[in-house]
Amino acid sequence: MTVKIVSLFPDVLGTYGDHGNARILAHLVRLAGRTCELTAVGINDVVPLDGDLYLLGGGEDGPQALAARRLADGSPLHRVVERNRPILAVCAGYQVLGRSFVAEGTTLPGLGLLPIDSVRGRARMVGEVLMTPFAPIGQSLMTGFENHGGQTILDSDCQPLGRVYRGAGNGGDGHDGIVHGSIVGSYLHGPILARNPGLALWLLSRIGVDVSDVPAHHWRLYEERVRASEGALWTRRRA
């Protein structure tokens, strides 16, 4: 059976190379012996409703506001969520799925698919992130790169993606991201699935794709970035 990966608006939400997440997933699907159809949906294209897994990336304020307006038209992602299809949303895409976010100095409505609100942070948050995931992704640590000016506030009963030890993540609660139903949100670029193959495998397992034999080289970037992040964290604590 063909697995359909849908990358939403990489033409405007592709500032940080997050479309690479789609390529990682497609490669892993093929390793599992399955056929993969990778669909990149442009900002003026119709969002397909028959995908198996959906991806949103990061971008600047103007493209973020445009993406929110396009996704509000006809509510395609609401129907995707109703079908319990996984969505991975990063940075601007993560904010868009919430109730509200700030772009170009104005608070705008999000899609309301996540119980979060994003506000303007006190300072821009840029740099490496090291955290421990709460989701059972087969990794004790996660790494990524963040570059955002927004702070995301989760409702009190929400499950963050992980606890942050280095970096800002959501920007105020000591955590990054969210796991809510079929949606995973995070501020981590890198891309996140290249940095954290366990998360990619976990997302695929949620649509019934089992990659039982992952070559060791898929973990090299993860191991390299964990060593670098842990070393910097240890040096800072020692100082």
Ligand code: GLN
The other form holds:
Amino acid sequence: MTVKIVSLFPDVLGTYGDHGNARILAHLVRLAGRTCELTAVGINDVVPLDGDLYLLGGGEDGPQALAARRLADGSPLHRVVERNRPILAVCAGYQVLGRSFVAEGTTLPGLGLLPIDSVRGRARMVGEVLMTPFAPIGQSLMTGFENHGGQTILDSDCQPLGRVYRGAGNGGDGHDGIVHGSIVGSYLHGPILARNPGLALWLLSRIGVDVSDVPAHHWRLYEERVRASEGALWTRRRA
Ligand code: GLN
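Okay, that is the form predicted on its own; can I get the form predicted together with this ligand now?
Below: every chain and molecule of the assembly, starting with the one above.
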């Protein structure tokens, strides 16, 4: 059966190239010998409800508020979650799935699908992130690039995506992201699935797509960014 990947609003939440996550997943699905339909849903399009896996990316505050309003209308993602379909939400997309976030100078309601609130951080968080994932993604480390003013606070019983060694991630608790039911949230751009193929494979395994033969070059960027990040950490500790 065709695997349906749905990339939500890359026209407004595409500032950081996060639509690349959808393209990587589609490529891996085809490597697994399956057919894949990749739908890029524009901000004025109807959100399809029959997707297998959904993606939301990052963007500036205005487009983020627009995306939240759009997704509140008819609650398509609530129905996706009821069907237990995975959603990968990055940065602005991650904040939008929570209870509240700050944009346009005020606190706005999110979709309430994640037990998190995002507030304004003390300073903008920009740069490389190095962390260890808690989820069994077959990588001891994860890397990405962050650029956000929002700081995200998880309810105390939540499972973060990873523990941060370099960078801010959620911005206050030494962690990045969340794994909550079928939703994975993170601040990492890169795109995150280009930098962390293990996360892409893990997400696909959750919809029954097993990619056994991943060419070695898929791991080159991961290895290169881990070396660069670890090198920077090492230099800083010595200094
Ligand atoms: N606008 C949000 C913030 O600054 C998200 C930014 C992003 O998606 N990179 O916190």
